[in-house]
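To begin, one chain is listed below as structure tokens, in the form predicted on its own.
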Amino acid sequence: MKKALLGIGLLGSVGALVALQATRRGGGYYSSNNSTRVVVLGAGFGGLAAARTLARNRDGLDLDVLLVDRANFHLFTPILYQVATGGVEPDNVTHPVRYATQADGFRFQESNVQKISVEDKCVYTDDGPIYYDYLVVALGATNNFFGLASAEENSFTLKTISDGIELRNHIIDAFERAEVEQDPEVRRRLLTFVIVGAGPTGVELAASLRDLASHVLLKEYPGIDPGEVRVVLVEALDRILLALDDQLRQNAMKTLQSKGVEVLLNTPVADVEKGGVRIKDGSFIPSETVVWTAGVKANPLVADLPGEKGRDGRVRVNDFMQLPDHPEIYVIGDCAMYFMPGEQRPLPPNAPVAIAGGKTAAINIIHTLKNEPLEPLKYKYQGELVSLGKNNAVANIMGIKFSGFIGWLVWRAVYLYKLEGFKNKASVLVDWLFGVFDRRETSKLPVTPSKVPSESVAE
């Protein structure tokens, strides 16, 4: 209890912190006939960095930024995992993009991109093309599957809101179903969550609808054995989030193992049937429910952009974000492959990468247009945040190491700081603290389909 008072309480203080810092930065759109036009296309992290850089330093300049996005808001990824697991409400973590519009003064389209013309300077949208003097391709990622047809067809995913309602109503179906159901066999299938890939996204899932049924479903429905239920987590590699050190590596570990959580590692799988996970070994984990959190690669449209690609479909930038026969196309976030002076590896594709590209893109199209030298990307490696569930996270942020409550408290406060917007930096606030006395919510919601494909989040 005294753990969440205090909880209670520094979360409040990091609230009133964001409530000053949420205060709107003044705008207004203005261009003319003649206008240099930059489009941004993307509206996550990445794309909405470089539009706001441009839009604030344009400064004597004639400059027309459209940002192009299929949907009109912008998605806070880093923690959708909770939508799926009834931490936070759908709603607290989409911001209207036309929010910033305003505050920052850059227009808007709604469109789905459906092909990127370097020849003709033009992006063809389903709403008619898009002609470009400078572009940033800012489209994000989707689920890499690596060639594992059945996992595509049978797996849910986490990369939009739409997945992550869809899987919040499959699990609490799932215990509906299962509370009623008297085959052995079929409630053992109902009962078990199969996650498959232990990075962030998959070990934060995990951890969380691990304490989604022990402290709230379990209560809701008597009917289920707390022994009935099982959250697996499948990784192919011998060890969970390659990311950190071993230290925090380990402490991770151990949280999830005593929450409940059964993390089989070197464990490739072979196949997702609709009945189960087949691994390579030819066992079998039975499951109606399979997470694939395994990898992503680069939007498919990175396709039409010259260049050399990595296997993860990434195409190589320069040290200024641009294509390097095509300076006029800068690639940022999980579409660009960049390597820092000196390393062997590229920069991974997360959010603080793209937010870095994004504003370097954009200051290089300024100091274009003002005739002056360009800048190269500077990154500094800040750090990771991953949370183990209720009360408990390990953090590294600047080399500074946290685990257990304490990291906790720092994760929480990093990712309310970042949310976009006062209202959901608010709301999450009050989900987070309703989340303390395991309050969480289990009603199932209608999905509205998107009249575009769900395939790829930009960053």
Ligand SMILES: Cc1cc2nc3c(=O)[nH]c(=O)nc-3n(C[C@H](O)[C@H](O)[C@H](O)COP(=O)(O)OP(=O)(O)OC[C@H]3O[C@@H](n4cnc5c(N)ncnc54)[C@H](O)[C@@H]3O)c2cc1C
Contents of the next structure:
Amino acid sequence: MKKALLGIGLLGSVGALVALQATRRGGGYYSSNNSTRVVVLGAGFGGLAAARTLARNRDGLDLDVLLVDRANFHLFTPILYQVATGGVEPDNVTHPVRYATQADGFRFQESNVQKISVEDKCVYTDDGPIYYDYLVVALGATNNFFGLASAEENSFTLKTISDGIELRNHIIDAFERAEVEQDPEVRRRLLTFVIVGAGPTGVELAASLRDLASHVLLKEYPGIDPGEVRVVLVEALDRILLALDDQLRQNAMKTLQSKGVEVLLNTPVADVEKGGVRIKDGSFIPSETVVWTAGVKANPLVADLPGEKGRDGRVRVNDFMQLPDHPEIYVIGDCAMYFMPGEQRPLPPNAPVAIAGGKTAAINIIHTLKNEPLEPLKYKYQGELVSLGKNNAVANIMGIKFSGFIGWLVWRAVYLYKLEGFKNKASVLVDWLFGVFDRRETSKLPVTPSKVPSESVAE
Ligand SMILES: Cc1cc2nc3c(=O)[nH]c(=O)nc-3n(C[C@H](O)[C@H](O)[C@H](O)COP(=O)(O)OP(=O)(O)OC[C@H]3O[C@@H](n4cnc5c(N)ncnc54)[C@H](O)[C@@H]3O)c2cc1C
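Since the one above is the form predicted on its own, can you give the form predicted in complex with this ligand too?
Now the full complex is given, and it begins with the chain already shown.
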């Protein structure tokens, strides 16, 4: 109880701080026929940072900044797993891009990008061509199934807001169906949840799903025996959370096991079949719910861009985030492969790297137009944060390590601060306060497609 009160107090203080931070400066966009046209593709972490930096620093320049995305919102991915496990409402992690256009002064167009033509200096979309003078490509990543077609066909994924809602509905549905099911084999399949890939997303999802089952659903579904519910985290390598140091990794492992998550290491998946997962050694885990969190690769749209690509499809960029042979094109975030000077491995695909890339690209476009020297990427490693469910997380912030309850407070404070929009911050804070008392959203939301006739359906 003490912990709960301390948690509420601290989260409340963070809430007050973020309210102060919500005061934004005004803007208003302008453009003329002679404007230099900068087109930014993707309103994720990198694209939004680029569009804002361009709009806020264009004094003295006739610059038209157009941000294009197939969805009209920015998605805050770090807490998407909580949408899937009922801890946070879906629209509390999405932020309308048009709020940002008003506050910061750039234009937005909701369109699905089909192709980038370097020769024509044009982006082809479902709604027609968009010509550019400068282009910032920030189209993010897609799931990497490493060529395993059965995994692509039969797994759930966690990348878009639709994925989060779909997974939540499916988990609740599995409990509904299991409670009325008589066949023990079918019940077992329904109540076994397999997560493939023990990186941060897989670990956070497994811990939160285990908490959802233990603290919420088993109370709501009295016909289900606790021993029937399994959450299995399957990892091909010999350890979880590769990016963490040994001490934090061990803490994370102990926490997962104490919650009852079954962690299977050295367990490469051979196939995801309808009704379960086939492991390379031939064994089979029966399950109606397999979630694939084993990796990402660059958006396939960047495959046509000229230049060197990594195995994960990322495009190599120079110190200024430009394509080496096309300085008018900047590639950032999960689409970009960038090696810091002296490093053998490229920067990882994560939000801070995308934001730093977006700012660098924007500032360098401004420098180019003002005939000033360009600036190399400024990126400083900030650390790792991994939530381990209720009252628990591991964090390494600038070399200072936190685990357990303090880690959990640090995790929550950091992400509340980083979340877009004051309304979202306040709403997520409320969701989290209810979470302290094991209140989660367990309704199955009916989701129907948009009635607007369009070929482009925002994911
Ligand atoms: C579940 C999950 C949890 C994560 N947790 C963390 C975390 O805790 N910390 C962290 O640092 N990173 C985390 N990441 C990684 C982080 O989200 C990415 O590294 C980051 O979003 C990359 O930013 P970006 O701008 O390159 O791409 P994104 O933020 O993915 O944005 C890409 C944008 O492009 C748009 N787009 C894509 N295709 C098209 C198209 N054809 N036409 C028009 N628009 C298109 C998308 O709608 C999207 O808005 C997480 C990712 C996921 C999926």
